[in-house]
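First, one chain by itself in structure tokens, the form predicted on its own.
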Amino acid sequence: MVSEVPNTYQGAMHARQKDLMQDYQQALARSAAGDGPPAVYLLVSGNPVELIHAFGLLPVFPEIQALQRAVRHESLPLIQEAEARGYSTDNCAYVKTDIGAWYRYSRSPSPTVPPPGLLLANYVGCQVYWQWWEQLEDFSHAPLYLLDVPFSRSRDGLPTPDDIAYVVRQLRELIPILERLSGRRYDPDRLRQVLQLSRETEELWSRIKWLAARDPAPFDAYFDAATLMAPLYVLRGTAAGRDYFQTVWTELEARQKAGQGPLERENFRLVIDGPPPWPYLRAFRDMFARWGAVFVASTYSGVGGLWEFGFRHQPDDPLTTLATHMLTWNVPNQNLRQRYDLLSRYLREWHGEGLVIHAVKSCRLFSSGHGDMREYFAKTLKVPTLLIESDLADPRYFSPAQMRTRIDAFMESLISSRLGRDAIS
């Protein structure tokens, strides 16, 4: 075992990200004060944020607001507030964090976050999320539009023409709602411009993620990616977002060519499935970093889009390309067979030697089938696999001592299996 401390990136990309996110927070505060565009509440997975930007509206992601509270260790009192009002202990911790904040502040989840002008439930694969948006409708009295996106169910994982047409019809229904909210007429040329900026951003993000397939990986595709992803969601479709990822690409490519990674030494290359435990993010990272373990690929970095496998928005057919992205090219809308294939490809093409599965206590949708997943990878594919469970926002489900014991045992087993292979060769 080695004791490692993650390198701190102090380059232009982090300075620029700080500025961008401060600008975004200021835009939220102005809108909350009544001096800015109306807010549209969206979900992260497969969202049509380009359509929101095309109308000059402000995208707000309650999931991101909830995880930020968890990182700041503010989530537990809000979760308990929601539970005291009848929410189950097994309910999604993101939902309870946000609902608890609404109970606390009444008009919106925070004095610096605007109330919704529109509640756009763009991902309904999770019934709890659907009900979350219905609860927000009761709180805010804002209009609710449920954009029904079918699960991927074809054998090749691609959407059928009927599925695409079904989602496109809903986008056409949504456009007049956005026109009334923004006071602007729908301009397909403006949407094409936004989609072109998204396309350029997606190309850069794809190239960045493929950098982690090199040796050494210049960044951790789980922990560092979780930080890099914020502008990907709130600023995708803007010039500022595109320019930011150009800065990230330039800096990380230079680091990789110089042999610099997120740790002093890259001893193990791992792949991980599942969201991070936000209240214990640094502690969780240190549990792997002390072994020199770097996550070179993660499914969490694909919850908003899997652009590293070729999908790009097509500006020439705006509504069809938005529908296609929402239907297929994001992790939460994939079936279990597709997730197995995705993880297998990450292990193979990003040269991972072990798989970590982080099951989330309060998210049954994402964690469903994790036991079978462990059996498949460990016994069928013979991949060293660790299954652990905590939560994405509820700190009560994370035991640092137990988690560290499980991770240490797994890393020791990787060392043993490596020594065994060396002895045979």
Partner chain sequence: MGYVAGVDVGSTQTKAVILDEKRHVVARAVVDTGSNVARAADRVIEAALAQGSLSPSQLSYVVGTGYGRFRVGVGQEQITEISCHAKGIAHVNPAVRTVIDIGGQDAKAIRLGEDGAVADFVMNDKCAAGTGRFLANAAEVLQLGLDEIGPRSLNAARPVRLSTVCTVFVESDILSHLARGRTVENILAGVHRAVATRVVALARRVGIEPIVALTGGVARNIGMVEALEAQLNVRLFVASDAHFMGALGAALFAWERAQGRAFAVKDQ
Second form
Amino acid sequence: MVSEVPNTYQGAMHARQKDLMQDYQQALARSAAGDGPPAVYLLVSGNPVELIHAFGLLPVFPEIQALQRAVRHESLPLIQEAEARGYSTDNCAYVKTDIGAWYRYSRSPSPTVPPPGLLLANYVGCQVYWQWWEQLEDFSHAPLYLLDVPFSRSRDGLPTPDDIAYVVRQLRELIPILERLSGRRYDPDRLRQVLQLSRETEELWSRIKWLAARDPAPFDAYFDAATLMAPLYVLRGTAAGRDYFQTVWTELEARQKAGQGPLERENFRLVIDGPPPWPYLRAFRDMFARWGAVFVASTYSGVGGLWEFGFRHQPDDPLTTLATHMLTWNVPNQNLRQRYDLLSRYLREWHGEGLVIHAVKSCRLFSSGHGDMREYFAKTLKVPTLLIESDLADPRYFSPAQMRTRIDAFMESLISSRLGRDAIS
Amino acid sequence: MGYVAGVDVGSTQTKAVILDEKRHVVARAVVDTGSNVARAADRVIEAALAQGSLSPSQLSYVVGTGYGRFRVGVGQEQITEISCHAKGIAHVNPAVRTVIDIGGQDAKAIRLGEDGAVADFVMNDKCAAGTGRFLANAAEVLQLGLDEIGPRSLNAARPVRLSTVCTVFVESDILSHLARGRTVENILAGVHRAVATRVVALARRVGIEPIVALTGGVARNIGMVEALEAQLNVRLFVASDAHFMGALGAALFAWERAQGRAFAVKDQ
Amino acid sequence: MAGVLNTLSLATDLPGLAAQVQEWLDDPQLSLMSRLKSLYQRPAVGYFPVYSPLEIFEAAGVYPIGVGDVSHDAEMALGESRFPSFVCSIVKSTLDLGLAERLRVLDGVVFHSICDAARNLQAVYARNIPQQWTDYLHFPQNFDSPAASEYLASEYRRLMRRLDAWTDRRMTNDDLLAAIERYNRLRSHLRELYRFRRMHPDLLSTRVLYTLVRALGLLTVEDSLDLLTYARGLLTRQVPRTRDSVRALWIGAFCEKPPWDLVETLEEAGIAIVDDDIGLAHRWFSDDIPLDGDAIMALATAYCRNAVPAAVRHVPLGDRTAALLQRMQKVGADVVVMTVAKFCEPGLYEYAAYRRVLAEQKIPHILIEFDEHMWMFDKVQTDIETFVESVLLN
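Any chance you could show the form predicted in complex with the partner chain after that form predicted on its own?
Okay, now the whole complex, with that chain kicking things off.
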């Protein structure tokens, strides 16, 4: 079983995703060449992409570009460029990858990405977001709107009526800005249509996530789910996006029924917290795959939105539903106690037998308190728990040998505790 | 079934233990790892075989562990040093519930279940503070041998406080203390205390249950033992051959495999 | 002095007073706080830096304690185990103080949204120290929106309801106005002290001023006023020091407390600090808050419209850097000394932006990373002496 490798399954969903993302890249390139709608830069956390689509504008997610650069091993020179300009080794590596690219290309972070028409800092959970966007405002001179979303403060995580009213009021202020940028009047019916498409996509996404609760999981809810995030965030609210997730659902459900998973055999079902180490994605995946370990749930796949517990956008009350999504139904805006509850649910309802906590230096939002998380799961809940550390975009913080020893030891301990249980029973 | 061996390829030393059918240690050897990791593994097995007057064909199963285990594919099977240290110590003293291991590159704390298996473990994060490397750097700055620093630290009257536990900065810290006229003994006591603090913080993460054992090369350092005991407020169990614990555990796994037992890393 | 300070037999010269105050803050048992709590007969509420609405605590009749002002001089075995190595010290030391039961004088702690690392501290603190209640305030960041101050007012009202329920009384608008008036006076005293230091950095050292400002974290507003009044009375008795020095704006130490000796090292090297970011909880507003009308709204509006610059509060970078240059001019600073706590992301982003503009303007500046537990300053001393020499020689 140490020879497990991820399967190389390529279905219609993969071909379709390639086409869709190519279309999107081409739209970006056209806009960069001055042909096409202006770009709105926004952030992944609880993103209100529906509002951007309703005005026919082009959403750009610098985080997704930074992570793609990290996967392609292009992040380090950009990080070093930013560090040479005074950014610290202790600043977020996504930010530095992006800023390094701004220093390199000056008009935007890439020749094929349009400069921002609007910098929408949807401040959902991560404070570095608006600090990043402050810097982009300085580079691009584009207007910045800081959409301030109060952090989830109560134990149950419910927003106060004042929280909702505050976000809705800001969305109303944002509308005239988007009208000016797009040259289109705000059309509530158009927004309702977009939200209806989002709602259908969210239903499909939720059903896809629940597929991983079955035995075997037909896909890895960390590594494979991460590759589904770009279409989910960029195309949510479009017919193409909805149809794409219909394809994904049909295909993955068929695979599940046929007993096919991402690996030849599913020996371990694990749950994971924290973003992936993008520069070492393949190596990291193989470290689990060789043990036959599959992630059946991950908090990272819930950064843009949590839909598997029933939340759907409500087209009949567009602004309130956008506010509720940003305030409550995404991982980054939830407090740490809520994240513990979420992970407990994943372990229970998705049948995970162990928890992996991946602390990443760039993201204190995810990682601050990870030692306590370990304490809670390992000691209070008695769940086998592994805490490992690296980074999401800076390859200098990933030590393959150290990482592998920790993962191997964890898997060995899972095996020996299974043997112990078998011996007792 | 013949004899079995465990080989622990550490960052500074490579160790081997050979067991007979009754799990008695019949030979042990240790060599410096050096730059050629593959060669170190071969050399240590040769040395152990020579010590036991055995021939290679008498070894029915070999398990490799330690940081170099995969690079050289030592033995028929590789198992992490966490599992091997636990296995070794549980064999030597079944009452041990917590294992602290301070190696050259890594520090780890392991909690053992009633059955002697790994119930939980933690290792140091990216920061190398609290590992043998920190002690080695300090010894180097003070131009002392690694075996000297522990005993000398015990003669300290007023241990200094280090401003950092960062291996990178320990040198300037020590030089500053020397410039202020602090004695080598007091500096060494401060160094050992700083490492102990980090290690105890690590051990707290798995929960410290007596009996607490110290394994790894640093277990031979009396200064470290006393610094840890002072902070843990317990007596440590230090096996006389503590630095062989990883190799012993690997050999015990090899014995189980040779018996056809199910432990198993490769197939269940 | 009408308050409890006269029971403390204060020293009669500034260095003596500073040493005395430092003892209160460094005392591992924090015995002064327990003593004051029983004298005040008020419940004690801790607040995390950078800013917290102290006026509301005062109006609620609670004793506010700055958890960031208390020294943490121990090894941090407890706090360290709950956070990764790349999280700043103040997050860990606050939890460590809690876990080590050194903050048992507190009945509750109010956290807030100043940064991502501290954000999660509230949950960890609440889980591990359940005997204290905690709350978390969201400070708005969208200051372009008129909704921000109304939102903050609603957050304050939520906190007030909680405090009312807990103290079993009901704060009135007049209670709040009275509290604001006291804090206005305190801020005005501090402005006077800062003005004095600006004019006579040789008579009032930052080492002494820093100690006094941190002491306010242990005292009620009345006692804070008494302490500052008393300290001001001692100002003229100082013997001026004369030496070559450069007038510096010291920024960056807005949250984690710099070690006493760091400040001393800066001054010893010839840095005459003429303005700084320390103790912002007590210095958050540049003008008095108006004392008529809806006190909560006034307090919230002041936060959005009238706060001093801080890395944890959104301001367009252009405005932020312009404000830095104006501030230098106003206080007559020739150089900028930026100290950033290790792993402090807000401070480090701000530094990157400031560095660009300071280089453009050819203003000498130096970055020093610090940690509240740092205690050896040889390298800082070399760096800062070299910096001072290069400025003086040019």
